[in-house]
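Presented as structure tokens, the chain that follows is alone, the form predicted on its own.
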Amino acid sequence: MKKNNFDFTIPQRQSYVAILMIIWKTYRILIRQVFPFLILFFVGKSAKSNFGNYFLYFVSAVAVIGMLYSIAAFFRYYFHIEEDKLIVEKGIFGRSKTIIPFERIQTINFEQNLAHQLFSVLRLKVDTAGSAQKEFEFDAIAKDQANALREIILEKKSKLQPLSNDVVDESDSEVIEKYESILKLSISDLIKVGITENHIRSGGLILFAMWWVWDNLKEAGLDPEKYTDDIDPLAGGLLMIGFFIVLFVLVSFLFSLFRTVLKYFGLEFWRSKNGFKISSGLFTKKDTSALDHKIQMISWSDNLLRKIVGYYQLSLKQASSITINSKSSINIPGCRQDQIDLVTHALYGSKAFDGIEMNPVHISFMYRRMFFTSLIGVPAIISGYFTGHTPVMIIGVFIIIYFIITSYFRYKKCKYGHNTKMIMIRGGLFGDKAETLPIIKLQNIEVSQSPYQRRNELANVKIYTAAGSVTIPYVEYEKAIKLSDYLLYKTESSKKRWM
């Protein structure tokens, strides 16, 4: 292993960097507080009065005092390694020091915006257990610095003897280990992931974004309605439906092409001996590390575009410190089901899903989805009978079969089962998605019922992790006690580590 030349005994400072780091996110959060004053400072009226000169006058004396507190808080900012532990020292006015025992950092990840890759400096962040803050970072480390750093945590971290005799080495030797590619995304791969993104969820932001310019303009005085008044209704109002869908759809597809390109490029999965890494992005280039005992919940999906090139979304859910997002999941596009084996078998082995029986949920499930979703489309049908608008009517009666139909599809895709070791939830609607989770994994379980199902005799089974929870809907009572006892046999009687 290479040697650094870093005395990490000595109290030291991040980058100079930093200090731009710490200021833009000083502003950042001046900016998000003083936002609606702005907006009203250079929209109202009080822009020519004198209170409108003395806000101005306070927003840039509050910007100076924010500069030169963030310069102060560099300057007061170290860290050093004394024996086990990574010792933070920060603060002003006040002083706090924060000790980090080696044993309960989980990973040391890597990120760079597009002005740490300028600098060649890298935000490094630490993730500890047990915190209930977020995770602790440094906001600008040079790259021979933040290695050396890792090297030195991860080194001494493997030699630590366990806490008990029961407790396994949680140690990630990312430094010694090599790791083993799992999958690397080139330019072609990245542009049919892209292009088998979920376009509809593109598609709410750029409708909301056309709505909001529709309502300005009038709020400006220009009525685009008024342009389309000698047109013929009908004949306008299908050609205005067919330009717009196009639109639509063409924009949805750049839009969740440009965001794919800009999160996965360059991604590369790999597999180490206790756990896994990604490294990806374009402008901002994230390097992600997540721990076997870490990893609470595994789930794969597709869609109708991803089945057709076969490519699954894979997503490992890890516990988190803090509260539950999707930051504390790794997601990995472009999978195949062979590399989703190779996850799975590294994690649970080979016949982890071997004897689990898929069982439907309640019939009622689809009936109540079928009446609830279908009474979307009854205004559209009533509105169009009463004012003589028939495409208005056939619009309703088309989302009341569309709601009947995809009802039906999630009904009969919506399965569960289980063996002695796992726990299997199958779902979907014009895709597939599986979630998996080890019985030992759960932390709590919560069989709930509405007033419909008590009546006919039926609950859903709620399972909670440390990533997390799943549903099970619509499952005939007595089977949702069954299954709640005896998963909770099973995790209370396991002698394995759950984390």
Contents of the next structure:
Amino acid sequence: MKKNNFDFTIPQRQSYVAILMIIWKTYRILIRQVFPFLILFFVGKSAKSNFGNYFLYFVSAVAVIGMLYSIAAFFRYYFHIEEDKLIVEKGIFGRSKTIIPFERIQTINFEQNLAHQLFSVLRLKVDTAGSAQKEFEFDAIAKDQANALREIILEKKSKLQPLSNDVVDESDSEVIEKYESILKLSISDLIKVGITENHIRSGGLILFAMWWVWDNLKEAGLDPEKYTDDIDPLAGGLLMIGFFIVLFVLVSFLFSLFRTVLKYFGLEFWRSKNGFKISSGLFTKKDTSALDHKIQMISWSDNLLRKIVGYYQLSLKQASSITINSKSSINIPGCRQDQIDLVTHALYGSKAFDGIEMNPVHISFMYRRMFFTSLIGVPAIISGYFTGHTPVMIIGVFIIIYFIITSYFRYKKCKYGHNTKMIMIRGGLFGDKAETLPIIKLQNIEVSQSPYQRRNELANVKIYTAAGSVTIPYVEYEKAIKLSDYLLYKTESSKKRWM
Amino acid sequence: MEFSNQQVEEWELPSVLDIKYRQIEKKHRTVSIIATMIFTFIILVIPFFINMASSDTWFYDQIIYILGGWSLITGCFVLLSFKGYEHKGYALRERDIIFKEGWIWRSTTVVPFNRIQHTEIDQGPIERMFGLSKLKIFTAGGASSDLKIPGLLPDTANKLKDYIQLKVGRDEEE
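The block above covers the form predicted on its own; next, return the form predicted together with the partner chain.
After this comes the whole thing, all chains and molecules, with the earlier chain placed first.
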């Protein structure tokens, strides 16, 4: 390696490609922030007012400012190495200096999306440990430079280790370790995973996209309703409706298959000495690691289709420093039961789930759910009745039947239990879902009651962890209190760190 | 590390049921009613401005219904914050802090000291006028789970904060 070509002691900028990445990132944040207004704008605007123009000016102004901001941010972003610390200086108006001692660095991950690959740069993510945890990333730095940087940090870090005896087991660098492959998805596995995806969700996404386009067409003065006016979908006959349904199902199916292949192409899942690592992606190859002590919750689920093939989606939920987002958990589709066992045994020991007695929740959970969700179908029935559209009424009836059936399944599958170490919560609709967490990962606990629950001495128990929360609904109040007392006792008497 | 793992029978565990809660300051009731009114007033004003911007008159045309609906909602919210005060209470135990709230929907949250990341004392503008403080307790459980105890005298808030800090510190030493 030509690591001597780079002198990291001099403050330097990232690769110029980073400007693009920062602009992209800024725009994404901006769009996400103004998203609700955008919807409001597109949905609730009357065509004649000037409001639209002002809005357009406003958007362009924000876009220009965003771009200038991003460029400035790039030129004001420096990093260098000082002895055994990585130092990052940034900030357009106020300068901020972040110092990261090498010993705190847990993992260094590279990530490349299509744009990165084009310019042969990478995104470098540094993951640090400690209570004042902070993750940060370089948006784009040249490939060989990144490699050199990683090498220097790891080399110096390994020299540092003998000094800090107490953290040796934690600060083992990930590169030195051997990885043991747990799972590798072949192309045929991948296709199976894609076929067994939740197509209803994909269908929902497509519907949303269609609604979006429809609305935009209206905005542009092309009212699609004009063209479809003569075609009464209800008069078109069952054949027509059937055709559209089949087409829609097919599109949803292809869409979810396509998404799966894009996301999980070449997926490999490894066990390292103190964590897990997953790498996947067709265009954006992504490496994610999860360290044992950061994992707060493990869950796995299947659906009707996956049940046939025997696949679960396994999810390791990690504590994240900034906010809880899906980015910090790793998801592995196409796991079989023995791979799940492998993971839980590695993390919790082979007897972790012994002696857990699963309790059902109270039956009024089902009745209440049936009642409230069925209300959604009532307007359809009423409006169908008064306007004389029988199909609308039938849809309403189907909605009610659907919710009655699903409420039954939800109730049947919702079970909770614990032993002296672990909590397990099962649920699911047509598939099954299990969520497991060590009791000591609990951050706080909430017992809540609605007026109905109070009259019937029931309560919901919500357990918060650093990687999200789980709720046990409709537990008898006395049991809920006992459960919360026990979990608190375990948490408060344990000296084990939750992270 | 010494290890002990005695069996504990469930009826021996300290229970949240036996707790005597301390009420927060009565002035908090006024504070929360004022805050509610301001909030609902803003809700009333936003459609007014939207209406101005779009040069329509629907806001004025429907003013009776809008005001009627608005006062109904405001009345409910005010009642909620009025009654809500009576149900807010906190309690300290050796190893955790408990906060309960809610008049219609009730909830009790327990935060163990050994999970607290940091604490903060906060004073909003209305609270400042009434000389009240709010104690915020942060865990890693995410923003929605952070405990906020309103309606404390600044002195009490400081004492609570110090107590918690002491407990958290002791925990970390162990």
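Positions refer to the first chain, counted from 1. Basically, rigid core = biggest C-alpha set you can superpose within 1.5 Å across the two forms. Worth saying up front: this structure is predicted, and the values here are computed from it rather than measured.
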{"property": "Rigid core fit then residue 121 CA moved by 2 Å or more between the two forms", "result": "yes"}
{"property": "Core-aligned CA displacement of residue 390 at least 2 Å between the two forms", "result": "yes"}
{"property": "Core superposition between the two forms, C-alpha change of residue 95 at least 2 Å", "result": "yes"}
